[in-house]
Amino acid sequence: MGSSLWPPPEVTMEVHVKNRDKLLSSLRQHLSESSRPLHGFVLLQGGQEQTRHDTDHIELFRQESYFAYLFGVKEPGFYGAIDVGTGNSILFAPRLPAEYAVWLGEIQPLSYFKEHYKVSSTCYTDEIASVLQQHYHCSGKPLLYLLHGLNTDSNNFSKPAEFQGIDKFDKDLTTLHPILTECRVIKSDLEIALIQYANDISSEAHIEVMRKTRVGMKEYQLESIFLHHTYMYGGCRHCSYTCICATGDNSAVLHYGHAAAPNDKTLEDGDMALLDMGAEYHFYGSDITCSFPINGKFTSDQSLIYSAVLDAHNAVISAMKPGVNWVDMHILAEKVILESLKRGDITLGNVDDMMTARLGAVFMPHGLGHLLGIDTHDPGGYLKGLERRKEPGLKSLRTVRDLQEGMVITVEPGCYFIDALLLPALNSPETSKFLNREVIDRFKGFGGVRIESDVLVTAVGCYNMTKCPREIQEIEAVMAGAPWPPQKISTHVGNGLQS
C-alpha cells in the first residue's frame, strides 16, 4: 500500500519566525508591565550530538525542543539569540574543521544558514561574546535572558546556555522559561498544520498495522510496519516517543515497549492489542493509541471494556471547549467507565460512592491526557500557583488547567486490569465492596484498552485531529479489508446521482 499523503509537505521556516515574534511580544509586554527596560538578549543553546557511552557511535541527533521551537535548526552545536530591543535574530553556527567535508559533507557558509533559517544574521559560536557586545548599545553589562526552569512532566530542569566569555554579561535565569513555555502552549495555524500532518500519516500507519496484524506475529513486527509506513511515505525519521506495541497481558503495562520489555511477545488468538505510536514531522509530534482484537473480531468481554473506554473518550471530546477544566474531564472519563463496568457487573453499588472512594484510579491510574506539540508531553501543564492533585489517578494528571483555544491536548482514557492495583483494592474495605471478585477473576490476563486521540481546542468546542477507526464495527471492517475512510455508496435517483 502507498499513501495518499505522499509526498510529504514542504516545511516553511515561517513557523519559527512567528514563534520568535510571539516570544518577543510576550517578553516585551512582561518587561513593560514590570517597569523593566526593553533591552538585552534571549539566548538559547541548541543540543549537542551524543555518542553511545564511550564509543565513537553517534546517536541520531534530535534538536532540543525550545531551540527547535524558536529557530527550527536541525543541526547540532548551534546557539540562537534574539535582541529584545530590535527584534533581530542571530544564529551562531559551529566552526567546522576542514575534514568535516571529507567525512560528513559540504561545509555550508554562514549565508546558507541565514537564508535557510530566516534569521537576521549568522555568526560562529566562538564569536558569541564579541557579537552580542557589539549589538548592545546601552551602558553596563549586556543582559542575557537564559532558559532555566522546571519541566513538570520530567522534573528535570532546562539547561541555560553556556559559552566562553559569559562572565562579561549579566544573567536573568527566571524570566524567560515561564514566558517561552506559555508561548508553546497555544499553537499557531502553522504549528497546527504540522501536528495535523503527523496525525494524518500516523493514523494511516495505524490502519496499515490493523490490516496486517495476524496471530503468530511478534509485537515488534507491528512496530516495524508503523515505523516503515511513517518513514517511507511520511518522511518521518523520528517518532514522538518509543512505540508501545502491547498485546495480551502486556497491554496492562502502561509504558510497555522499553528496553526491559521490548515489544517481543508472540500475538495470540483471542488477545487484545494496545498500540500507542506516533510519528514526528519537523519536530512536531502525534500521540495515538488504537486498541483492537488480534484476530479481528471482538468478544463480548472485549466489547464491554472497549465500549466503556470509547464512551469515555467520546464524552470528553463532546464536552471540551474553552474554559472547561481538565480535572473535570478526567473525572467525567472515570465516571463513564465506572458506569459501564457496573452495567457489565464488574463493579457493584453506587457510582458516586465509587468516585468518592477513587475506584476509578484502580482501572485508570494515569491522567486523561497531556499537552502535545514539539514534545509528546509538551510543557506548560502547571502554571505557577497551580498545585498537583494528591488523590489516586488525579495526581498523575499532567495538567490541571482550564482549556484554551489553540491548545492541542491528548484524550486517552483507558481501562486496565492491573494486579498491582486490583489486589490491594480487593483487600481494602473502602474499595472491595464495589468489586465483583468473581467477574474480575474472569478478566485476569485481559490486559487493558486505551483509546487516544489528539484534540485541538477551538473557539466553540474542539476538533479531533486523529483519523482512525474507533467504533467496533469500523475496526472489524477495516481488519477484514474494508476501505478507510468508508466509501460513500452512490445510488441512481432519476437522472442524477445521489450519495
Contents of the next structure:
2 protein chains.
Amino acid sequence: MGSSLWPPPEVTMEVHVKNRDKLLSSLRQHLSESSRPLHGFVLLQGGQEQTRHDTDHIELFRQESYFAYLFGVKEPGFYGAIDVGTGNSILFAPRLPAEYAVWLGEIQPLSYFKEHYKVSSTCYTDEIASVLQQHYHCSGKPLLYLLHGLNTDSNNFSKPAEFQGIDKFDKDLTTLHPILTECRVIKSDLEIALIQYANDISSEAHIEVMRKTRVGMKEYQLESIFLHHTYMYGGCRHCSYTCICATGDNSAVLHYGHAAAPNDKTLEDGDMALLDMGAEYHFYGSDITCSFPINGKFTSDQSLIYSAVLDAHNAVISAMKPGVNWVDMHILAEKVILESLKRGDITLGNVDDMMTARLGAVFMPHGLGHLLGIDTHDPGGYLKGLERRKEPGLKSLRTVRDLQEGMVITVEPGCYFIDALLLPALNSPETSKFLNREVIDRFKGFGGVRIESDVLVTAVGCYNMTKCPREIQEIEAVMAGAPWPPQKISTHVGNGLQS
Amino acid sequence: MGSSLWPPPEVTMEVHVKNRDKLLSSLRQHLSESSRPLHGFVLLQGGQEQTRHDTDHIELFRQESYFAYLFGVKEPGFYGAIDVGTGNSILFAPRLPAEYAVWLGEIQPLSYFKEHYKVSSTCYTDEIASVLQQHYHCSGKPLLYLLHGLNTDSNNFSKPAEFQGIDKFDKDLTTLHPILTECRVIKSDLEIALIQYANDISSEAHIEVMRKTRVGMKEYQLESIFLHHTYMYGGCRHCSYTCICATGDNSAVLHYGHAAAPNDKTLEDGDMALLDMGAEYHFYGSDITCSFPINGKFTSDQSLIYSAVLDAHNAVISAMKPGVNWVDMHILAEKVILESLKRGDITLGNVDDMMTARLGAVFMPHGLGHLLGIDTHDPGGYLKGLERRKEPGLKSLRTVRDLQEGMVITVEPGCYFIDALLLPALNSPETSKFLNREVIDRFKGFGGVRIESDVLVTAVGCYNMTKCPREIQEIEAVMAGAPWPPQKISTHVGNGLQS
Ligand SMILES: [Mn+2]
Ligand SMILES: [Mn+2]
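Since the one above is the form predicted alone, can you give the form predicted together with another copy of the chain too?
In what comes next, the whole complex appears, and the chain from above leads the way.
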C-alpha cells in the first residue's frame, strides 16, 4: 500500500522566524517590565554529533530542541544569536575543512545558510566573540542571555552556550530559560500544521499496523511496519521516541520497548496489543497509542477495560477548554475508569472513597498526558512556580497547569494490571477493601490498555489531531479490512439530481 | 514479499564464553611470557543509556563494543569481570529501584543474568569492590586490568572502568587493550556465523531495494525499504552505520546520508545509485555497497566505471589469502582501476607512472577496506606498532596488516568523480598529464561507483560472505524481476529418467 499523504509537505523556515519573533517580543516585554535595558544577545549553542564510545560510529544527529525551535537548523555544530536591540538573527556555521567536501558533501557558503534558514546574517563559529562585539553599540561588556534551566521531566539542566572569548561578555543565566520555554508551550499555526502532519502520517501508520497484525508475529515486526510507513510515505526519519510495541502482559510495562525490553515477544491469540508510536516531522512530533486485540476481536474482558479507558479519554476531551486545570482532567479520567471498573465488579464500594484512597493510581500510575511539540515531553509543565503534587498518580503528572489556547497536550488514560502495584494494594487495609480479589485474579497476565491522542486546545474547546479508529466496532472493522476513515454514502452527488 | 531467512536464528551466548576464554588464554600467555603473576581481574564497564541534551528522551541503547564482545549483555549499566587466576567471570548488574517494575519491566533476579549470559556468578554494581576483594587470595592490593587505548579510526581513547572503591585496587592501563583488541581481529566460528547472517539478510534487503527502485522516488525511500526488510524479516533493530543512499552526484560523497546530507534527493533517470547499507545482528555487523543504474539499464559510461570497480573487487578477492599484505591489495585495486580508466580514455600514459604519482587516490581517496565485526570499523588495524602510510589514498587505509585466517575484512574499491580532488589534479603538473580533460568533463555529475563485499580470510584463500548480484547482466536481470540467486535448470530431476 502507499499513502494518501505522499509526498510530504514542503517545510517553510517561516515557522522559526515566527518563533524568534515571539521570543524577542516576550523577552523585550519582560525586560521593559523589569526596567532593564533592551540590548544584549540571546545566544544558543546547537547540538554536536556524538560518536559511540571510543569508536568512529556516529549516531544519526538530531538537533537540540531549543535550538531547533529558534533556528530550525538540521546540521550539527551551529550557534545562533538574536540581537535583543535590533532583532537581527545571526547563525554561526562551523568552518569545515576542505576534505569535508570529499567525505561528507558540498561545503555550503555562508550565504546558503542565510537564505535557507531565513536569518539576518551568517558567520563562522570561530567569529562569535568578534561578531557579537561588532554588533554591540552600547557601553560596557555586551550581555549574553544564555540558556540555563531545569527540565522537569528529566531533572537535567540545559547547558549554556560556550565559545572561545566568552569571558569578554557578561552572562545572564536566569532570564532566558523560562521565557523561551513559555514560548514553546503555546504553538503557532505553523507549528500546529507540522504536529498535524506528524499525527496524520502516524495515524495512518497505526492503521497499517493494525491491519497487518497477526498471531505468531513478533512485536518488533509491528514496530518495523510503523517505522517503514512513516519514513517511506511520510519522510519521517526520526520518531518522537522509541516505539513501545507491548503485547500480553508486556502491555502493563508503561515504557516497554527499550533495549532491555526490546519488543521481542511473539504475538499470541487472545492477547491485547498496546502500541505507543509516533513519528516526528521537521522536529515536531506526535505521540499516539492504540490498543487492540491481536486476533481482531475484543473479548468481554477486553471490551470492559478498553471501554473504561475510552470513556475516560472521551470525557477528558469533552471537558477540555482554556482555563480548565489539568489535575482536574487527570482526576476526571481516574473517576471514569474507577466507575467502569466498579460496574465490571473489579472494584467494590464507593467511588469517591476510592478516589480519596488514590485507588486510581493503582490502575493508572502515570499522568494523564503531557505537552507535546519539539520534544515528546515538551518543556514548560511546571513554569511560574507551579509545584508537583505528592499523591500517587498526581505526582507523575508532567504538568499541573491550566489549559490555554494553542497548547498541544496528549490525552492518554490507561488501565493496567501491574503486579508491582496490585499486590501491595491488595495487602493494604486502605485499598484492599475496594478490590475484588477473585475478579482481579482473572486479569492476571492481561496487561493493560492505553488510548493516547494529541489534542490542541482551541479558543472555545479542543481539537483531537489524532485520527485513529477508537470505538470497538471501528477497530474490529478496520482490522477486518474496512476502509478508514469510513466511506460515507453521499446523498448529494453528480448533478444534484436524486439518484 | 517475505524472506527465506525468517525466523532469525537463535543466538547462543556461547559466542561470548568463547571470546572470554580466548582473552583469558591470550592474557595468561602474555603474563607468563613477561614473568608476571597470573592473578588480578579484567574489569570492563558496559555502556549507559544516554538522554538527548537536557530532556528525558532516551536514545535506543546499543552496548559498548568491547563489553559486547566479552559479555554479550544487551542491557545498559552493567560491569563485567574476569578473574585472571581462576578464569571465573562475574557480571555486575545495576540494582534497580522497585518502581522500575512499573515503568520499565520485570526486575530480573541475579540468577537470571547468570544463566542467560553464561557467567560464573552475578552480583550488583554496588558490590564490585567488595566482591573482587573477596575473590582475591593473594597479598597486596588486587590488580585490575582496565581498558585504555587508542581507536585508530576515531582517534578516541576507550574509557577505563570507574566504580566506587576503585582506590583499593592497583590499576594496569596498558596490558589489556592490545591483547583484547587482537582477540577481536580473528573471528571464531560462532562470530562468523553471526556476521554471515547479517550479510545474508542485508544482501537480500539490497536486492529488495534494487527491485523497488524507480525514477522519481526519494533516496530515503530506498533506506526505508532496506531498514524495513532487515528488521521485519531479519530481526535487526540496529544497522552497522547510518545508511548511505546516494544517487547522481551524491554518489561521489563518500559518507553521504548523515544529518546534513540526509538521503533526500529525488531519483533521476540516467543516474547511478550507490547504496552502502548493512544490518547488525546481535552486535555483529555487515557492510555492503551495491551500485546500479536507477532505471535498471547501464549506459556505456556507467558500464565502464562499474566494470573498472568490479574488476578491482574481483582481482583483490582472487588474490586474498593469509600472508598477503593489505597495502598491496589496495595498490592492486588502484592499478586495476587505472588500467580500466586508461582503456576508457579517461586517463592517458603509463599506468606505473600514474601509480608513482598516486593518481589512484584521485579516483579512490578512501582505503580499500577495513576489519569488520562488532564495530563497522573493527579495531586492531594498526596493532603491534604498525604505522600509517603518508601517501594519498594509502593514508586512508584503516589497516596495513598482513591477512590472517579468521579476519573478516571489507573489499570496497570505488571510482568517483570528485570535483574537490579532480580540479587540483587537473591543475597540478604531476597529475594533469595523465588526465584526459575532455573525457573527464563528460563525467561531471556522474558521481561514483563503489562495490563492497565482506570477505572472510580462510586457511588457503578467502570466502565472500556477501551474496549480491555483481555482474552487470546479473544486476539488470534482478532489477527486471529475475530471481536471485539465479535458478539453475536441473538436468537431474524426478526419478532419474531422461525427461
Ligand atoms: Mn505520551
Ligand atoms: Mn565499509
